[in-house]
Every structure is written in structure tokens, then in C-alpha cells.
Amino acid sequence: MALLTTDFILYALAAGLALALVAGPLGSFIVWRRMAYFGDTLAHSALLGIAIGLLTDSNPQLSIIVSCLLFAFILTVLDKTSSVSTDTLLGILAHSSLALGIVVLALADSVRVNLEAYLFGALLTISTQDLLWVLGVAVLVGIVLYRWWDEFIAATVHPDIAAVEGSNVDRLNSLLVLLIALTIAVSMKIVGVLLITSLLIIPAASARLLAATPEQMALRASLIGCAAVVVGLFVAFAIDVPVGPSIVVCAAALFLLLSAFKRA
């Protein structure tokens, strides 16, 4: 029995890292960008996603990943032709899908779903499947990152000149919008579908105030992300409340404390 709960404490305290180490930059280029909103609305997306694999008998980890990146290449083709302003398409999707994917859940009398571990995270619940998942997909989103680090911050910061010199923008903003959704996509049992675009958020606005370079603030956004997930997970088992939300809630904690010093 003591080895079951180590294992599960190691599993949720692996996943939550691993998300908050790859959540710093891409939180940050979030931040760059004022693509709150855009996050918010793929990751209300996500819950359909769960309902279709949940009626499909389909593995549910695969269904989001692909209603995700389904809905982030919807959002981008809306968002070069559309004549309805962005703001105003991303609420419209935002309510919408995560209305539909609650009214499918609803309708289908044989499934049975526990929707608050999906809309507020369900970390200690997390199995090697859930884990492995997390794990490749921050592996993966690093590698990116990694690899196309440079053209990122250029597409971010002067996507004119960044053109000019032979960068192709459109191609790293659509990659960057895929990184975004397969990392939500993933992020559901950890902090769940209303709180995934805080983690990502609040880390990053806590590192602006202490980061003088785009590297800077990368950095100082996962360790502070990490340092979240740490003290989250212990409060959580210390006075028994929700994991996703604590974590949450830490993390704008120590977002006060910075700016708090930042002003002193």
C-alpha cells in the first residue's frame, strides 16, 4: 500500500513538472503574443474532444490531442480569413465547443464521466498511460523549442524583418499554435480544462518581472512553474483540497510575492 501511494505521488509530481519545465517558454511566447484568450479557447475545445472519445470507446488521450489540433488549425485559417474580429471568434469557439462537449456528454445516458476531474484536473489520478503521454509530448515541444528557439523569438518580436530574412512567419506561428495545443492537450489531468491557461500564464507574467532577455524569462517561467506544482502538491495533501487548483493558486501566490517585490 505505501509503495501504490509513492508511485502515485511520483507519477503526479513527474507529470507536473514535466509540463511546468516546457509551460515556462511557451507560456512566455503566450505572453509575448497576448494569445491568452487563444490558449483559453483550445483548451475548452479539449472537452469535446473527451466526449468524442469517451462515445467512440476510443483511447481518450488520442481524441484530445486530436480535437486540440483540430481546432487550433480551424483558428488559424478563421483568423486569416475571417472578417469577425479575433477576439470576437475566440469567444464564440471558446463557450461553444465547451458547451457542445458538455451537452454530448450529457446526452449519451451509458457514459458515465466524472467532468469535474476534466474540468479541474485529476493529478493523483494520473496512470503510466497519462504519464507517458505527458512525458513524449515535453520531450517533443523541448525539441521544438530548441531546435527553432531564434525564429520564434524573431517571428515574435519583428515578424517583418524576420520575413525579410528568409524566415517563413506564417509556418512558425502555425507551429507554435500546434505546440500550444498539444501541451493543452495533454495538461487535462493535471490542472484541467478551466486552469490549463493559468499555468501557462502565470508563470510567465511572475518571470517578466524579474527577466531582463527572452531567455531570461523562459527559464524563471519554468522554475517558477516547477516551484508550483511542488508546493501546490504539498498543500494539496496538507489541508485536503483539489491538486489542479492548488497548483493554480500557487502560482498566482507567488506571481503577488514578485510583484510585491518588484515594487519594493
Contents of the next structure:
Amino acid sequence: MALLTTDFILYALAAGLALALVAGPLGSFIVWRRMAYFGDTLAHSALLGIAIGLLTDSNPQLSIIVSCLLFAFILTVLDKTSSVSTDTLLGILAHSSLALGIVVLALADSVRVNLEAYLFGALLTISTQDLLWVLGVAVLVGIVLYRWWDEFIAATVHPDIAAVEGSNVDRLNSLLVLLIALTIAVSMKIVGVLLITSLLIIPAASARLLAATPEQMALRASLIGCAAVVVGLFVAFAIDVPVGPSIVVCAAALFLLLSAFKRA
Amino acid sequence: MLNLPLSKTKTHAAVPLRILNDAMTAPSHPASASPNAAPSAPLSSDQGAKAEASLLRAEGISKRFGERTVLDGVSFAVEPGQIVTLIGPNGAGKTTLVRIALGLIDADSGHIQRRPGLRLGYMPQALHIDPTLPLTVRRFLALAQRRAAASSDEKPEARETQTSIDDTLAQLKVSHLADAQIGGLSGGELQRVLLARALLRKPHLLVLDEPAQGVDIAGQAELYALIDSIADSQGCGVLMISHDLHLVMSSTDEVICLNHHVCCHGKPESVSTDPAYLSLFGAGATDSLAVYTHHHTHEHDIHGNVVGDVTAEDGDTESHSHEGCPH
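So that was the form predicted on its own. Now I'd like the form predicted together with the partner chain, please.
Expanding to the full complex; the earlier chain stays at the top.
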């Protein structure tokens, strides 16, 4: 396994596993609350953040995070006030912000960026700083989810009962959106804006087939995600294909396998 | 577990307040102690006005949704140990009123006064669990005793939680469902599980939105009897929405007939065979089942949810000619 002696492989593995671990529980919430499209929109809009960050010459990771949080806020407000249905609203915003991001990037002659890296991820080229961002956010998300786990579950199962029992449901919802936005922002380098949502929801959807409680589903989603990352990385090397898509394909394959077994 | 020394009867509301108050401020319900009263023995035995505080008091509640006035100046109160039932046609604003009372939505005007420290148990009208969310009955019930739900000083230990879940399930005769998935329950089973969730909080006030929904006819009477006996044994007040008028009357202290405003309210012991009442609710509501005087000078469509052939003889939609309403 000379493969594993190289630093960039270790970096890729560490970043991928950290993301997969938090993607389990976080992705479960996205599935339970039917927020897949919401996550997708956030991810698409992140490209606009990248473009603006490059143009203004600011820290790219920071500008992605700021734009993700900003978009999360805008989406939440629009969702409450707009007369357009949520999925239409998300559809408009997702693709217009993605298109705008690409246009802005193309117009900025001063900067030549590898668009493909942002769209599909470039796990093998992540820097130490990138890795630290992923690890930091993963730890933060993990701590918040662990600390308020029952609260999040209660607010997801029945917001009204949770509120009557003393939970601040609005604050919990905002906190969850914040965690999702943060996670999406730092996982851009790993799987890219087009594939992030799949890394969040495919392991969770697979784990649903194996779980009787929310906790089982969240933990098993983490394990399935980790397996997809490891196998995906290995396959990417073995047959020389892009890592991000390879991980997503592995996750999808696991989902299909589990579905088939479940049905059999 | 709080066992009230008094038994629930029709005259429950008339039981001297001292007994009720003493029961409600018993040690096992520390949070129910009155707001600004020092917890000294002399004060609690010497019942002052503060000790008679209603569990919940709504005054002049109004609520509009767009152009539609749903509630118009509604006032009512739930006293300790009292069972108050809200009846009224579909779209009368019953659920909206309850949601305002619970603090889930804000009224446009008027105000809600909840006794400080009041612990609420809420059983919503319907529970839809997303099929992607695996959830056993036991896990669902354990949520009732999470951090935010448990009052600060009585966070139960894990084992204690487990026992009280088992006890509550047994009390509601659904012990066998403990490890079943919530999504696979029948209507009646689900209602009992929801009731268990509300009861696990050892509430001072139990708020039930059509508790017998989705329960078959035979099960409905049983469910109401269960609610009655639980309210009795736990000493909690009950605010309940129901369409099943003839079933709830016998175990209700106060009935509020709501159709955007309070049309009338009364105690079931003032039994009457008021013709207006009979024409509205049908002959099935007579006999030994409690009936109360119902001075309707107007009629409401009950949308067939009450008894017999009501809709047949009263098929017109809510006529809002309320000029003769005896509030």
C-alpha cells in the first residue's frame, strides 16, 4: 500500500471521512425534513460566493462560508414571505445563482480558475488549511448536534409538541440551517457544488433501510458515508477517475445494494 | 404520581377551592406553586386570591387570517381540575383558539394568561411522521422528557424515565406497542401514544385537539373515559376540542360552544331539554347523557360530525345572523 504513504492521500482520506461522519446525522435531518432541494440550492449558490471571493481577493474559504450563510438566511426569509411555492423558489435561486457564479467567473479575466474543481470537487489537491477547515467544521457540527440532539429530533418529529414542551423551535431550525450551510461550504473542495447534496442524502437514505430509531439511522449513515469515501478514493486511484464523482457513485451503489437486499 | 384525594364528579368544579389548590401545590408538583407566593406552609393553607389562579385564562382573543375573522373577542378560563370542552362546527376557530392558548401562534388582540410555571401536555389533532424517519413508540415518548421538556429541577434519571414510559403505556393499555414503529400504528393506537406523550410531562393542563379522531366508535367512549380518569388521578385540568358531543358531555365540567365567538357556554349539570339544543344536536343527545341549556337563536352546520341526521335537517352553511346570541 504505497498509496497510503503519500500525504495527499491521507489528507483526502481525513477530509472525506470527517465530512462523511457529520454528513450522516446532518443528512438524516435533511432527509427527514425534506430539505434536499434546499441543500442543493445552498451548494449551487456557493459558486457565486467563490466568484465574488476571487474578484474581491478575499480568503476563498471564508467567502464561501459567508455566501452560504447569507444565502441560507435569504432562503429562510423568502420561504416565509414569498407567495411562490418553496420548490419553485429554490429552483429559481439554485440555478440562477449557479449561472450567475459561472458568468462572473468567466468575466473576471484577471483570475483563471479551474471551474471543474469547484463543480465536481478536487479532493486530492486540498491544502492543510482546507483540511483544517473541514475538521474544524466537522467537530463544531458534531458537538452542536450531540449537545442538542433530542431537541433537534423533537423539533423534527413534531414542532408544535416540541414548542409546547419548551423548545425554541425557530431557533433550532435556524441552527440546523446554519450547520448545513457550514458543512456545504467546507465540503466544496471534496465533492464540488453539484455533488454535495448527494453525499449528504444518499448515505442517510441508505441507512433508513437499516434503522429503527433516528440514532441508528444517523450513525449508520455515517458509516455508510465513510465506506463510500474509502471505496470511492480507492476506485478513483485504481481506474483514474475524478474522486468526488467516484465517491458519490460508490454511495449510490451502496444504496442500490441495500435496497436490493432489503427487498429480497 | 399525584393522587388527588377528591373523586371526579359532575360537581367537581364546585369542590371547595382549598382542596383543589392544596392538591395542585403538592410537593410532587413544585412548578405549580403560585408565582410570587413564598412556599411557606401558612401561606398555602391560608388560601389567598393568588392560589385560586386559573390554569389558563383567555380574554378577548381575536384573530384574523387575511380577510377572514377566525376568532372574535373570545374569553374563557380553565380552572384547576376542571374539564373544559370546546365544541363547534368545522372552521369555527377551535384549533386556532387552542393554538393561541398554547402560545403556538399569536392573537391579533386580547391576551392569554397562563399560570406561571404551568406545565402543558399537548395532544395535537394529527400526527404525521415522515416515513423516512424511523421512530419507535418508546423513542417518541422519551422525547417528552428531554432537557427542555423536563422542568429544571426534576430531570429524571434514565431508568426512572424508562419506568414512567412503561407505566404510562400500561395505563393506556398499549404496552405491547412500545417497540412498534410510530408509522405503523392504527388511528386509535396513535391517539393513545400521543396521549401518553402528553401525560409523561405530568402536566397541570392537558390540551387535547379532537383526541378521538380516527378512533372507532367503540373506542371513542373508552378513550374519553380514560382521559376523564387520568385527569382525575393526576389532578390536571383539561382543555379539549371535540365533535363527539354526546360522548364528552358526561365527563365535562364546562362546555363552550364556539363559532368564531362564544355562542354560549354552560355546565352540564344544568341539564336541559332545550328545544334549540335538540334541534341542533339531535335526539341522540338526550337521555342520561348530559345535556346543557343551549339558547341558540341561530343554527350552525355541524357538518355531520356530531350525531344522527343533523346535517340532513340543518344543511345550510353557517348563517352568520348572530343578532340574538345570548352571550
